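In structure tokens, one chain follows: the form predicted alone.
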Amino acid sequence: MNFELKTLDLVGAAALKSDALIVLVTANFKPGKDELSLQMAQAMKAGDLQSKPGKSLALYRPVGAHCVRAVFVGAGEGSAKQVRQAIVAAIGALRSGSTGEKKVVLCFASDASAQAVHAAVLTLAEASYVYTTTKAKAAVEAWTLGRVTLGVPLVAPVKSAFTQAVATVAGIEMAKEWANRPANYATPTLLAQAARSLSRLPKITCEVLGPKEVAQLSMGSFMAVAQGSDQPLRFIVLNYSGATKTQAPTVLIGKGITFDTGGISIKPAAEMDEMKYDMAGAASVLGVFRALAELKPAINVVGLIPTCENMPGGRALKPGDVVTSMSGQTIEVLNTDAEGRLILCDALTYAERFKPRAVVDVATLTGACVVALGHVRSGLFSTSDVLAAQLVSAGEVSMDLCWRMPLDDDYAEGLKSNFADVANIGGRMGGAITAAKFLQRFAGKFDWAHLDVAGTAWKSGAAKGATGRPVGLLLEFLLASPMAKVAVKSSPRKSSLSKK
């Protein structure tokens, strides 16, 4: 999708030729004397149009406008959340009577905040996203947006937010693409190829380690998970260098289990297909790097992705086996379906070499987190109050919400083992917390946070598909750093993703 930002009032928006015109009407809207304003004023007087978020009125070829269809939609006070509600309603109205709008104008009838513009771009992109990689051409859904012109009263105050939003869309779409792919189209080798493709973008380099190099690093925990699969593991190291080498990087670690059967502790057959999403953490790290290449902030970021399959082969890890992690700590594997923490712990140890300012790991780690927080907020665990506050704030700003969970030492009691330094599970109660406590053992040399996105990385049911979360949260967190200086470009930006 192409996005363009322009200074437009209702007169200017009406003059543009388009397939559809969406006008966001806020509570402080004051109609002028132009045709669209008069029609909106009459509709409001008759009660057919309200500023209440999501209340819409659709018209066909309205008088005085060069559009085929128009939707006037209430946006409340114009907050980011209300703008999102309004656009979702407007897209629903357009979809109900059309096969697709290739050229759309979205106009704020009155003032637009930076947050509202950011929300508008992300919502339009989300509404238009269609997964196509493994579909026959004839089966691909026809309804999609093409070019979107975003009209605001003044461009300058919202230009930076617009630029960041378009880059965020590029990152989210990359995360969605790789998370949505079935496991045979997203093996560890293919995921590594996707990471390598990012090195063609500005300021990004990529190194991929195979089984031999991982063995030399003594990543025994990671290797143990991979040993039941015919697909060779990969350890991906991405570097975004936007600042001098003296600036400590932020390290992002993404869990990359490209398919999780549960191993010998095999999962039930129902909905096991959704375990292709067990690499959504890895996909989100790829997405963040895609966005960083667009924005070029003055920061350094390292991305680490341990990726493999968890399969019940003849050489697979067995319950009761003891493995030795890169840190030297031994782990009794009581459940092979608690494998994410086994690959992440070695990545956390590897992260020490970068002397990071902070490390954030992202993982679809536990069903227990879904029970605790549902599908609204990701679970956040951190050893640093400052880091936790930064991530919570980034989630609120980006509308990619998280909630901080406890890390009391008492929760680690269940991880004790008679046969190793630690067990990989601690019982059913507080499962998301005991998983985080396990990871904490390997994160003692830096400020650390863990995002459990098991409830937010994808949707089930009729709307099944990846959400691209938490790309928005992570990107906002990185850009909020005092060191980050995003270069704003005024040219139209394209949000697209190569399927190669």
Ligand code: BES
Given for the second form:
Amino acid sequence: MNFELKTLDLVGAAALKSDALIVLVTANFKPGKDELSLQMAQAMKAGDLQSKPGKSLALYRPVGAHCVRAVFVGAGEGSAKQVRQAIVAAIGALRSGSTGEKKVVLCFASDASAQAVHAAVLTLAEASYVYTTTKAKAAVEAWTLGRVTLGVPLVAPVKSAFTQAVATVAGIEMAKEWANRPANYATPTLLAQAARSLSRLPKITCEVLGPKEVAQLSMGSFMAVAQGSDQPLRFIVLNYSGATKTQAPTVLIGKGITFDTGGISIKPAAEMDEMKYDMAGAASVLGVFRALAELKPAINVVGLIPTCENMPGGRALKPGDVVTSMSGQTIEVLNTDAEGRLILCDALTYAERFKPRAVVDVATLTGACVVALGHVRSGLFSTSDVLAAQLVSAGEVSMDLCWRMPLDDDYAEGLKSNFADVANIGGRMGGAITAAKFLQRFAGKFDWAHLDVAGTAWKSGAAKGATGRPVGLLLEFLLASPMAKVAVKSSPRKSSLSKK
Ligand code: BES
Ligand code: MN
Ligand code: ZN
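Go ahead and give the structure of the form predicted together with this ligand, now that the form predicted alone is out.
The next block holds the full complex; its first chain is the one shown before.
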């Protein structure tokens, strides 16, 4: 999909030739004297058109407009959430009648805030995303949008939010693409190739380590997870350099289990197919880099992706095995299905060499987190109140929510082992927290946060597929840092959407 931003009032928007014109009607909408406004005023008077979010009215070739179809839709006070609701309703109305619109004009009839514009771009992209990679071309008859023109009362105040949103969409779509791919189309090797191809973009470099290099680094825990698979592991190191070398980087770590069978502690068969998205954390890191290359903020970011399969087999890791992590700590593997933490712990130790400003790891880590928070908010764990607050607020602003969870030391009780420094599981209760407590042991040398996205990176059911979360949250977090100045041509941007 293709987006452009234009200064347009209702008359201007109606004058553009389009397949569909969507008009967001907010409570403060004042009808003008043009044809369309008069029709809207009449409909409002009759109660057929309301500013109530999601209430829509559709017209075919309305007088005074050059569109095939028009949808007027209530957008409340024009908040980001209400705009999202409105667009979902408008798309629903359009969808029922056609196979897709090539040219769409979205008109903010009254005012448009930075957050509303951001929400509009993300919602439109979300609605028209289709996965095609492993479908025969002929079978692809999905409904999509072509070119979308956003008409706002004034471009300048929302230009940077628009630019950020378009880049975020590119990042989200990359993350979705890789998380959706079946494991035979997304092996560790292929994931590393995708990362490598990102290094063609501005300011990005990429280094890929294989089994030999990883052995040299003594990543015994990561290697142990990979040893049951015929697919060789990869350790991906991405670098985005937007600032001088002296600026400490933020390190993002993404769990990259391209398929999680559970290993010898094998998972039940039902829904095991979904474990192809156990690299959604890794995919979100790739997506963030994709967006950074477009926005070019003055920050440094390192991306680390340990990636491998978790398989049973003759060489596989066994329950009770003790492995030695890169940190030197030994780990008793009581359950081979708790493999995410085993690959992340070595990546956390590797992160020390960057002397980071902060380290944020992203992982589809526990089913327990899905039980705790469902599919609405990601679980957030952090040893730093400041970092936690920044991530929570980035989540609110980007509508990619997270919720802080506790890290009391008492939760680590169950991780005690008679045969190693630590065990990799700590009992059934509070499973998302014990997993985080395990990781915390390897994150002592920097400010650290952990996002458990097991419930938010994927949708089950009929609309099964990846969500691209938490790309929006992470990007907003990075861009909101005081050093970040996005190189947008006009209107120097302030730090984030929240401070428009
Ligand atoms: N990848 C899973 C977690 C997961 C579960 C992600 C459901 C998405 C949806 C992880 O590797 C795992 O298997 N965790 C175990 C941990 C347990 C053995 C302590 C779990 O959650 O059951
Ligand atoms: Mn597992
Ligand atoms: Zn897993």
